[in-house]
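This document starts with one chain, in the form predicted alone, laid out as structure tokens.
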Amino acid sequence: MAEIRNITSAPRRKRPGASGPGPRQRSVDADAVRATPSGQSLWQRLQEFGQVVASAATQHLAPELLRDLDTEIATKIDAAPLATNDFGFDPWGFEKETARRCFFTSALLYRYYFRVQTRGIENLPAGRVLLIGNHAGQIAIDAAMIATACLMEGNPPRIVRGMGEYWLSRLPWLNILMVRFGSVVGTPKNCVDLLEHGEAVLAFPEGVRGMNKGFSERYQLQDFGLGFLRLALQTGTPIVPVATVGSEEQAPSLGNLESLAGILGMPAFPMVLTPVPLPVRYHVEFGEPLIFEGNANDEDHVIEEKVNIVKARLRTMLRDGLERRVGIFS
């Protein structure tokens, strides 16, 4: 064995004309290769880099107000009822650290840009609940403000699970952020799984019909789908109507270029008048829970009667919210 060690440690002669590194350099390179994380995608490496930069900026460069907000969000997320594993993920892809950074942005918009006023958050029950809201604004900022209200104002804080459009899941980067933030593709299976797991699920039965309607149709509820009511009956879930006033004026649209949307593979292509959403004041109101009984497989006209009750409650809440509002920006 002593003879073998001597042979291994003896310096090797470099061959004449050889251009490669000597034995010591090869050893260093081998260590570096072993230290490089294997199996990581470019997205994972960019995520790690972003986490380091964001953490350094938050801890050392950000004003005290931003540091306090970041701490408050982290505290709220820790207090929310979640079933995450040791790495911070839940079964649907929600991840605490990424969600904290997303909520940081939405909380800034919530408090300082849209200056959201929230009413009735105490109506949010513990356990499974289906939040049903009016949809508007061309992009789903209303969903982000409702989710932020549930986290920042809820007692306990709640992570809202949004039912996203199928189209969103096809967009690179955004599709991952959407899942890490707590949303999922809006399939009935996902919705049932989340409700049976005791989650708060947010859905907009108007869909694109509501979100991308023209300015002349603001605060006019469009046709509701029936699926959410069937899922509520199937899972025995209370429905909380959520009325949002303000989103309808954030991005006035003259109409929808459906042909161009079809070419681009988008659900809609609104002709908005402003490049960025206007700083309107949001008013988000959570109504009292509605509990329905019946067969989830009833005929459409039976289900539609129950849907109309939810729609009427939302219409009343919107009317009352508009009457209380002093101005679009105040």
Contents of the next structure:
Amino acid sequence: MAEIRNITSAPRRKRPGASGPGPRQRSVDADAVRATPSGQSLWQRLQEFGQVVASAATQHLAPELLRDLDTEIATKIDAAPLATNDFGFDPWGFEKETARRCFFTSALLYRYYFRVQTRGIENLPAGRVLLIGNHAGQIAIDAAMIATACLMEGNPPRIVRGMGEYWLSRLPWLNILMVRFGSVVGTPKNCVDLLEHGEAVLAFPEGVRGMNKGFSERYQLQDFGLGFLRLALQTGTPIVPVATVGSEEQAPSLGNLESLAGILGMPAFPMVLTPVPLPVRYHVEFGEPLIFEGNANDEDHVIEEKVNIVKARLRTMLRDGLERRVGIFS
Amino acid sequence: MQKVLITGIAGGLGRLVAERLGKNMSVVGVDHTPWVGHPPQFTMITADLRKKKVEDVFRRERPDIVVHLGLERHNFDPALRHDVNVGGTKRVIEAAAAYGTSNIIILTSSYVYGALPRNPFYMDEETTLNVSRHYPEIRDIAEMDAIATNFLWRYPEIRTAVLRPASTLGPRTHSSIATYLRLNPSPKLIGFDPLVQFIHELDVAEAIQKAIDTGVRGVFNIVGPGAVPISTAIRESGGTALPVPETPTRVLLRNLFRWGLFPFPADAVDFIKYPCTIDGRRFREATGFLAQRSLGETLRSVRP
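Complement to the form predicted alone: the form predicted together with its partner chain:
Expanding to the full complex; the earlier chain stays at the top.
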């Protein structure tokens, strides 16, 4: 873990004036944010993350740092196992240049806005793997942060293939972007093809039930679909549970207006209280791979038992993550 | 020497296939337009697939192999399209069965799956033929495909192969996608850029040859060297893309098509909006077919 961190932060340390040896901006945290007792007032919390953002911006968003980050991402993408054709597209439409720009944005968020702490990246096996996570936060920033973690911290770097909501492929531009940085429409066929090709596939079996749930239900796993486990059995793929702590507080919502969503043809219509996601600190933890055996066409209750093992593991990881966490923003 | 009957022989692909198969088979060609300057050893018959004369050809010639390429692709009259593609196919394959043909190759298109937002990349042969859901003008292709597939199961003793090739390009091909790429500028929808698979006409001819040689039965997707976004395809084939907004384009196309001014109906827009990419694994495993021309070569063949 520590080793991987050091490797990724190595280019940054060459910068003159970098304070302290700490990988992942420990200096910022130490200066600006002290361990936050949970009994703080809202105003104090606002001030606190204002300081975090301001100090991160002044200390770190220097042009050479952006250039370094861009180079770092390009190197990582080049090191990732990819099968691109003569025109730079892989069979699922992934393309390096667009992906580089997308990952640049998400890496900025990853390092300086959500200040993601990643644990257990060494649990990511080589070859085919199904990453199963808890979904939250109204928009799929959790997916972007997990993908960025696998690219920036993975050894070797991995391009994570997200199983996107069907709705996304109808949206102008977004449908192109989603495909260019490696995601696909989340159909079983796409998932099987990607796994058989040896890719890392990220799926959230809760879907919009999880992502667009109300604030009161944070960290409560919603119903899981069974499909992902059948596909894992069918293709002999290890499942790596990925617990994300932080995303559940990034955009508090009163709940999902399903009727209005239906009228507008959207998958969900969350009543969000904040205009932009809050700069919560993300903690992404990759669990040990779970390998299941059995018939992919077993009855639902047989599959459900296996799904419950994945859910239980995720729940444990979330609970431990919440216990380790000092404050929502720190 | 085996005798092969080729329908639609005067078309670009028909001529390629005839020249290729003609090397070691005797060729009988059927088309509603004559092939001027065809090789003298070919027997050419001018006949309309909608007419009973076609059956007489089968009775007289009794071909061992039938390659059915006679398709109406760009036509402003949907009734005529339907008669040729659905009625004609039925007539040809029933006659082939009646007069002792042992091997039938029927060429349809990957378009039968339709371009829909929920399409996975790499649809296999079991995928529903969804094209008629949104694109009634070419539902005859899906119907024709269904007739052929049905025939496959009704006559287990006849080696029937239904081939669904990806978008075909080549100097002699006038497929929809080739016509589209030759428009210059080719209209491209703002905010959409789906992956499109291409295959060279020579590779399609090769696939037909492989299907005959191996005598495979079944429904098969035929894919070329891979897929690129439609914008890349336009650029690499030497054209220019004209970004257009979707709704006005559909309205314009609807009217141009109605008045017979432009060969694409409004719903053809789906094919430059959503992917319709297919999985060619089954044919590759059954016959060992692998497209020989690279993507670049295939794309550049639009403007030789």
